[in-house]
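Just one chain follows, in the form predicted in complex with the partner chain, and it is written as structure tokens.
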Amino acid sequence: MQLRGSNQWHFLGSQILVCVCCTAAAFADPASPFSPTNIFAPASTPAKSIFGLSLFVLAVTGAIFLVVFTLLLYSVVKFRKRKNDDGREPPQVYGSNQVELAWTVIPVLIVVALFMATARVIASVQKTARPDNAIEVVAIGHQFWWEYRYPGLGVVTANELHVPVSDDNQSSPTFIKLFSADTDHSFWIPRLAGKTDLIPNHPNSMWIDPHEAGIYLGQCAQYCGTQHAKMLLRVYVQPRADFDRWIQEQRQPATVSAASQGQRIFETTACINCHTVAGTVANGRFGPDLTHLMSRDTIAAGAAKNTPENLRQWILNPDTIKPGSLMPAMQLSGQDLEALTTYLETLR
């Protein structure tokens, strides 16, 4: 992700913090010191509130570390047994109530301070009410892909979430309802917000209001089975006009296809049991909606780029791209595969 003016401080802050964790070694990786998923490079209000809190917590814990570490180092050096030791036992000290009181009360005060700062951020993130202009998205976790629905806008898509950017004058947040179709998952775009789990029978919600356009990455953060690792998240934050145009396009049913040979294969094999192509007979819901497949940059929840070769490879045998994914290899002949891929490529 590129640096932008307002963010430079956050990057700087995060750099310093990473240094706290690992001092010199932080510089050992000049190739990519920053990461597109760095939690210390927040770009949306919830992530920023968390970042503010984490700076405070890091400062407090860092100070405690320095004090106690110094004491430890000092006592190990100062009170080591010397070469010329006289062999007598040191003075036997059993304890001291004053000292004990001091190192009970001070930590209690520190804990109270940490707690109050934390409670404030919990409230500010969890208790924010949904403003009227907010976009509403329903995210449904599946083994091992994401379904997105925009109720009210009539859009269904998969794996690549599009949301409008907020600017300083007008915030246009997106509120996401989180459901699971099978096992637990967790929605985590580190630069936009903390993670929230998707749990069957336990609807959750979260919100983001990204302030910069761009692509934000993340991935499923709750173990959900074989391909948990390749259940990647991509959020496209777009200027309002681009977002509206995207919505318009996504609302359209599939354009009537010229590649009817491929469409026939699609509709006479099991594909339609699992996939929807709006405007055709295909209305399966087990797999991603393919109505606008070609409008997506990636396939299989970010596991591969959306290129004709990858598509062909995927349909021929999904296991070669994502072993253990729940789409079966359909044993198609080369000819059918070619026709099918051509058909899919018309789904723009």
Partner chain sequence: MSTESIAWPSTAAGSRSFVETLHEWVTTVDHKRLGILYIIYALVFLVIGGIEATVIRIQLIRPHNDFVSPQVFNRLFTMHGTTMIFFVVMPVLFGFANYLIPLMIGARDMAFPRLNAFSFWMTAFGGLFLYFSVVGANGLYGAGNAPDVGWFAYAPLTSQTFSLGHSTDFWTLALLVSGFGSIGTAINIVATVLCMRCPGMTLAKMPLFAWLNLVMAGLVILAVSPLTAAQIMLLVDRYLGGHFFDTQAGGSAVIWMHFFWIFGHPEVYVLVLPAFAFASEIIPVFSRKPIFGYPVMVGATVAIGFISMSVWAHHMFTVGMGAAANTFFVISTMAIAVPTGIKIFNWLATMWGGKIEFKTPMLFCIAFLFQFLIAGLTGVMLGAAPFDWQLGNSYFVVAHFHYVIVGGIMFTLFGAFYYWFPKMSGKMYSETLGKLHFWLFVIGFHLTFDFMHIPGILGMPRRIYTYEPGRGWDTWNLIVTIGVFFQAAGILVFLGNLIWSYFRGELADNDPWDAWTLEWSAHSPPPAYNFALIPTVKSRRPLWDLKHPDDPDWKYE
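Switch from the form predicted in complex with the partner chain, shown above, to the form predicted alone and output its structure.
We keep it simple here and write out only the one chain, dropping partners and molecules.
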């Protein structure tokens, strides 16, 4: 029995050590490229406000834990069973007004303080006025991918959101309107902002002002169906000049090359019912806009890298990459599959 108990204590100790090490590592290297979702490294004003609130809540709850643990440890040591214990029940104390008042008033004050701090942060984030130079993006959640529209800039893309960096030299916040095309989704980029739900027929909004250029990863945080776990977010924060260049490139129609056979297949199969390619007759709205497909690093909402091999497999049978996705398997012949893939590779 002693050995078994000892093993349990060793196991518990090892788990605590792992948690402590992971937390320390997160604080020690907040800008690590291997942690693009690190909640301990906020890179936007809303995320910093939430992070500050979380530290305050952690401090309050940590103080409560220390007080309770200290009292518990004191009670265990002070009133432990002694050798001369006769086994009689100790005197019972009832009706202490001081104790009852303390454990009623103190928790109420703690809850009020936490509520007020939380309400202040929520109000400061949600009631921020939109400046004239803000970028407007409309994000639409689909099963299981993201659609991004830039109404003032004439750009439509999918899965990979591009925004300008907002630094001290040039503040350029991005205000995002959130819609859902089907079921509930949740838009969450941990280093840039908190979770905000996308609810059918109920528009929501949020904003970000990333202070550092780079790639920030996120996730749909609301279960929305089979492939909820692979409904990923990629936010590309770029210097203003690079962002403007990207906008200009995305405004251009699709580049048509010698892959006419592949384009004919695209326009005479079910592809045209779901996808849009600017400058062609394809104007579907159920799937991602493919006008500049090859300018994206990933396909299937981040489930796979955008390579010819993955693209070919995605067209042939999407379930091999994303089981349960709503894109149908095209069942093309080898020659037609190769021609269609070649055509899609020209969409840059």
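Heads up, when I say rigid core I mean the largest set of C-alphas that superpose within 1.5 Å between the two forms. Values in this document were obtained by computation on a predicted structure and should not be read as measured data. Residue numbers count along the first chain shown, from 1.
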Next on the checklist: Following rigid core alignment, is the displacement of the K83 C-alpha between the two forms equal to or greater than 2 angstroms?
Outcome noted: yes
Checklist entry - With both forms fitted on the core, how large is the C-alpha shift of W103 between the two forms in Å? => result 2.6
